[in-house]
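In the form predicted alone, a lone chain appears below as structure tokens.
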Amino acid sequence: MSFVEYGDTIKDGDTAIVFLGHESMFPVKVQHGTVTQTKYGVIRHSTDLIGKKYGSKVTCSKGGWVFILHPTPELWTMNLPHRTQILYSTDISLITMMLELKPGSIVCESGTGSGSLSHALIRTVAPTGHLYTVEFHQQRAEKAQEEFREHGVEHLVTVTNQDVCKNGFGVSNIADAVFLDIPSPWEAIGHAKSALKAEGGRICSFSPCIEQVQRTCLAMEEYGFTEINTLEILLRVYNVRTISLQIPDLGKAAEDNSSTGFDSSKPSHQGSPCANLQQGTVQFKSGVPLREVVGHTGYLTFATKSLM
């Protein structure tokens, strides 16, 4: 099993996404011997998952169904443990879009976090890229490098633990672009310019202050860094649901003639479809925005390295 690669059936020691419904959902490693425990009952992963092809219906104890599904960074994303705030995939979009990253791409990255960007970015450079991910934080560090290790990556990224604002990124004028998700990284800048390939790259930076922002931008175009622009993605997510309405009660055109003016001598109006109107109700299909919307994440800013 590889994040980056698809593999057909389950093997033991994989990663899988239990699927119970667009809402509900888990991630599990596949164990032979292991069991667990959902709410229509008790998936055996030595009878019902291994062997099993991805995408499967498995029958629980209880008599109900689950799915399981191959992991992809997008279900990465919504299931991951959190150890940190993560960047999801609206926000990844763009980042790997404005990055210019592809197949083969060299990228740096700090800090790790949780995984869910570097996963999304490992996906994107395979088969011949790499990534260099920058995490501070020791712990962290090691449980993303094991991560990788399992999900089948470990030979696409390099996790490095220090200090990306005193020591860099460990590398010198080979990324293709450079992504920093740290509390001050306008400290940061001078590091992302020296890791760059000569011949120019691409940066971007998120943070969730305007106040960061401002001083980041400051910091871009001191280190001599072009094209610089800050978005912001707000996500508004609709539900198509049936809508009933009532018909209006127009009532009768041959109603009151004298108030109108109509001569009485002249033909009735009562054939008209508006005399024969009957109030009721009709049903149509509508898109009706969600009641909680998803608000501000974080601004991303944009630059690219100058050749000059």
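Positions refer to the first chain, counted from 1. Just so you know, these numbers come straight off a predicted model, no measurement behind them. Throughout, rigid core stands for the largest set of C-alpha atoms superposing within 1.5 Å between the two forms. First, how it differs from the form predicted together with its partner chain.
- Relative to the superposed core, Q246 shifts its CA atom by 2 Å or more between the two forms.
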Given for the second form:
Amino acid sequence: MSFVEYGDTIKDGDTAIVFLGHESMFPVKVQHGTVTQTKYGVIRHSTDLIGKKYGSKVTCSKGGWVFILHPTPELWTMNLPHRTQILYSTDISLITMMLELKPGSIVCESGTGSGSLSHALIRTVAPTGHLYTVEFHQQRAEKAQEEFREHGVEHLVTVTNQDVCKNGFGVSNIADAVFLDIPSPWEAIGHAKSALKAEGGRICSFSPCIEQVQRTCLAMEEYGFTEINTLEILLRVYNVRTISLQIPDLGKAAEDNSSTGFDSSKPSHQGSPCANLQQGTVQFKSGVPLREVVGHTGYLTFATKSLM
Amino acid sequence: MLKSLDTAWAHPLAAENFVDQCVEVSVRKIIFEKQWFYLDNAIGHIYGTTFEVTSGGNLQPKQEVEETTTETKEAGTDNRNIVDDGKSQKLTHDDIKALKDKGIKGQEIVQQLIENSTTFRDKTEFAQDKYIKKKKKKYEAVITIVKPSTRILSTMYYAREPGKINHLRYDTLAQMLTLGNIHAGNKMIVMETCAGLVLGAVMERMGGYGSIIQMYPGGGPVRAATSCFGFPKPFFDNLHEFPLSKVESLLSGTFTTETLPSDPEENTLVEEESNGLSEEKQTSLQETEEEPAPEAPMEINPAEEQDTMDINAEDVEFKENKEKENKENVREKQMKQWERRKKLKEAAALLSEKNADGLIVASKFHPTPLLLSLLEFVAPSRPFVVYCQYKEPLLECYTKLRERGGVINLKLSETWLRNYQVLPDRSHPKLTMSGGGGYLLSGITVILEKGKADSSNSEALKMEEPSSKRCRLQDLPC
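Alt. form predicted together with its partner chain, vs. the form predicted alone above:
First the chain shown before, then all remaining chains and molecules of the complex.
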């Protein structure tokens, strides 16, 4: 296994994802002799994990069970230890497509942060591309490097511990795309431009505040970027539920025996609400939005460097 | 660098709308957006070059022009005294046409319009900016030629031909590619009726590594949009296709290549559809603009119609040659049949391994039967993503998948996308927004324990979807 290549069987040294139930999972480093505690009991790596197929159900000591999943950057994003606020797959998806990333692409990124986006970028540019990621916080840079090694992707990434606004990405004229998620991206636009290939490339800046976006757009224009475009994307999740609504008792017309209006005794057609005569309710399936949703992550500004 | 036979995109340099046309650079004359020009001069230039269309229809690299900053811009403070009576522009349609016919550059025309506008100097600076931008967009014939990509193709299709892609908005497509963990080396199953756009997007993210089996309804897969990506030939070596009509037989073990799906002349179907885009675009342009129908420039697959035989019946020698030709045709057809059978067997074998790394579905069909059957070919612990223009079929799909078991982390979602105008002191979301970009149902496969499916279902449901603590009477989990 690795984050850039699927494997079938769980091996010693793998990072696997333990899935306990809806939205409940955590990563685990598979190692001979170790045990992992879960609320359903103990998982013994040597007997329960190593050699089993990914996607297997594993019964824990207390009787409950879990599923062991192959890691993906998306699962990693949902489960990684946060050292900073991270980017989630919704933004990551749009960034990947709008930067036109694909196998072989060379990407520059700053800041590395907790490595959420980094893993996704590495996956997309593998096996022939490369990610140059810059992080000004020393411990975070080291932790990221360590994780890339553990996940079998270190050959695809170079972590540099420096300030991108002062010293750039450490490379020039080789990148197909540059991504910025830093407090003052306008200070790095010049460095971004020089990191990008001479023939051109794409740039993206992610900022939570509109004021940052304004300054960044101005800087992009000053440095000759074109097709400057700002947008935001939000995820709306729906829970699939069967809903029962009561039919109100509107009484009966004086002389008339048959009920008027909504007749719950009519046979139901396929797809239409099915009436429940006993309880006077109507059932239907609905995609119910969550009570609280993410209303804002940040603005994404994309632009193109062209030769003119 | 632009070469002959490249696939390229031409789009006007209006930042807001990337209204483009996909063209193959072997076709020299392009007509679109009320403009026509020859591509010849573009060859040899680097992708991303901006050209001006001269009066002769030739492309000329655009010179970097210093914006003529009219010093001390005379401008007003608000519009309280500006009356919109339609008479503020002194140049008439005919005047402007005359300027155009004289070959006057777009820039000059815009300048003329400004000078002949009685209200221009009363407008605020912002309003003047907006006015100039609008006129430039209309009169400056500037084209940029860019390399095709999923980004460009998906935004273009959504803007111009959403019906062909089931209204799949580009950000939704972006989600599918990421949620599906599409990357080099995968063995993907793709089922789409989006003119081949989704297939192309998947191919781009796989970079030619791995393999794809495209499931198709009817006689053959539509790959009109796929050809617009301009992939190198090797990308197609590991692209297989398999008819949906054979899926049941494959799953039940009764698959045979004896009866092939309806087999029109191989190229004809693909050609029809591949021409469809430009032709239909031309037609829709026709409808809206009532311009004389231009010739359809795209020609991707020359028809191999060897059947047209003009018979001069008297000529015996001719008849003999015709018989020879007939025999050759029959042989050729047999060869093609044999090829098709062979490819079909290969695709069937690949599917039968039941170890695909993922499944992507984006079609006009109801998703449930597709999912329930195609998931059988996917390995455990792999993602799958289904797109549907409507939410309700996915509600049903979700329920059926729960009943089937073998899937976890089911999520029904849609994305909301908003564009912004960012200008100093004028930043705000843009005025128009897409009402909907479709819905996605995604999940991960796990090992399906067929025997236990029923009895442990409630337990499984508890596992996979613990009931929320606030469980109201009316609110039953499915």
